Each structure stands twice: as structure tokens, then as C-alpha cells.
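Here's a solo chain for you in C-alpha cells, the form predicted on its own.
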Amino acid sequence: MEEYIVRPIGVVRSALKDPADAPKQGALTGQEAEIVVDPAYLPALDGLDRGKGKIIVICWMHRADRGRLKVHPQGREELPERGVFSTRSPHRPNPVSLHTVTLLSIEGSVLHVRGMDAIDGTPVVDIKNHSPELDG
């Protein structure tokens, strides 16, 4: 199969320093974080709804185990293992994560968000405006 190269456009800055610290579903928490976008991509932020809505942040879970194909759902050992494609585990062949977060504010190339469960230093590979009609 063909391989693809993904280059980060920014990084997550968060109080969460270790994967064990991360909530299982960040969208259900009030966890706040910053998305620090590389200044080269500053023009790409034009038009984001500052403080008015949600955005989708796509990250590369750089500390994930890419060799794991089965996990205990939500890390609960008492539950039987399932294939990673049937879970939201960060451990998967291509550890891409989607975070639907509330955009609180933008200061230069720093986005302040709520509902982010990625740990500090997580590479951000894309940002998309959330569309309730399309994204549910």
C-alpha cells in the first residue's frame, strides 16, 4: 500500500501531561487547552467563529501503540477486548483523533478551546469548522 506523509500544523498545549491523565471522552468534560498553530498557517484561521461555536481538531496521537489491534473498551480490563476500529481508543494503526471542541477565543495563532482530551505536545494535523447539519 502507498504511504502518506502528514505534517503537523500546530501542537496542543494542555495541563494533561500523560495519557493516563486524559479523560476518556474530552468532549464530555470542561477540559480547556490551547491549540498553538504554526504562524505560517495564520491565514488559514481567517473566518473561524471566535467564541461562537465548535471546531473539529484532528490530531496525531503520537504516544499511541500503533501495533495494538484489540483493546479493552475505555481501558476497563473487566470488559472483553474488541477490535480498535469498534472503539475510540487512541491505540490503532494510524492514531488519528477527532476532537469536537468549543472555540473560546483566538489570540494570534493560539486557539483557546474547551472539551479537549489530547495531552500536552500532541501534534495537530488539521482544523475544520464544525457544521451541525453535516457533522451531527
Contents of the next structure:
Protein chains: 2
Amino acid sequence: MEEYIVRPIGVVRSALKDPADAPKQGALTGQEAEIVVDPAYLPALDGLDRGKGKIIVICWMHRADRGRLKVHPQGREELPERGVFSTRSPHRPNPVSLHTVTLLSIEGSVLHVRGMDAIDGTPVVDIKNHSPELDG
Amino acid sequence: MEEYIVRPIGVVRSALKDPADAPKQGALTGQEAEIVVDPAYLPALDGLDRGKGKIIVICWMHRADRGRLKVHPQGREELPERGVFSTRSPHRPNPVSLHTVTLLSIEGSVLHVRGMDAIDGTPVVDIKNHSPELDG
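Form predicted on its own done; form predicted together with another copy of the chain now:
Whole complex next, starting from this chain.
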């Protein structure tokens, strides 16, 4: 099958510096972070702040193991291994991650968000508005 | 910034053959489709059917215009243009799409799903379990 090239549009800036620090499914912890978008994409952010505060940030988990097809869920070795497609593990053939976060503010092309568990330096590949109808 | 290569793990098989046929945000229409996963990834599907029936399918919208930064929401020209990151338009720098669908059954490495608006032939890049806590 044909391959495609992902060109990051921004990067995560966070106090979480290491995967070991990142809470599993840390969306639930309220971690704040910045999404620093390349200013070239500033027009694409227009209207993002008109929603009810939730947006979806899609990252490329650049440290993931793309060859891993089974994992212990939540990294807990006492749980039996399952296929990566039935989990939210970063390890998967195309390590795309979804983060439904709260948009706190936008300054220029920098988004301040809450509920972001990706570590500092993670490439950002897309941003979408969140829709309870489509995503809930 | 560094670039990354997406290698599709499967393809959508659907009665929707053309973007013009695809309902906008057609997750709401109950369209049924097959997600035909490359059998090489069969182990990664293990456990997918243990959930409550909702999964997230991530596709690469291979016909999208990656240079478009603003669009009329839902393709409706009477609505003022907005930045693509504040919409669910397929047109965006990295045309990754999210589809929260109902998993009806799995036969081998073929998933039967309901609520899928991607057209026939769309490359699939990832599958995740849906979590009301993380995604709702």
C-alpha cells in the first residue's frame, strides 16, 4: 500500500519531560501544556476558540515502538497482553495519539490546554474541534 | 521539523464510492462498512471485541487538499470560512480523520462497523478502543 508523509505542524511544550513521568491516560489528571503551532499555520487556527472549550490534539508518538503488536494494558505487567489496537498504548504501527483537551487560551499560534499527557517535544500533527455527537 | 512515514494497516470497503456521496459527519447516518486489516496485523486486533462496541478508526484522507488552511464548514458556501483546525474538514496539512464507530463483528482481520463515513478505498492507519472518559 502507498505510504504517506506526516509533516508536524507544531510541538508540545510540557513539564512532563520523560515517558516515565507521563501519567497513563493522564488526560484525567488535568496536566497543563502548550501546543506551539508553527506560525505558518496561524490561519488554520481561526475559529478554534469559538467552541465549548474542548479540542482534539493529534500527536505523533515519536518514541513509540512501531513493531510492537501486543502490550500489557496501561503498562501493567500483571495484566495479560492484548493487541495494541484494543488499547491506547503509544506503541502501534502508526503511533498517532488522540488527546481530548480543554482549550484555555490562544496567544498567537500558541494554545494553552489542560488535560494533556504527551511529553515535552512530542510532534503535533493535527488539531480538530471536539464534537460530543461524533466523538462521545 | 522531522517528517514521519505513515504505512497504512488496512483499507475501508464501503458502498460510499465518491466524496460527493459521503454524508458530512456521516457517523450520524449509521453507514455500514468493512475495515479490511492487513493480516500481518492480526495479533494487534486481539481483545478489540471485549469493549462495549465502540472503537476509533483513524484514516488517512488521501484525496484531501493538504495546502488548504481555511474552509467553509461542512462544505456549505453560505457559512463564513474558518481555519481547518476548528473544523472536521478532510482538508488539512496532515489529513488524519477520526471515526468513532460501532464494532458489529470481526471475521479474521476484517471488522464490520456501523457509522463510518470514509469512502471506499480510504487507507486506515490506526485503530483504538474508545473510552468515554478520555474521548467523551
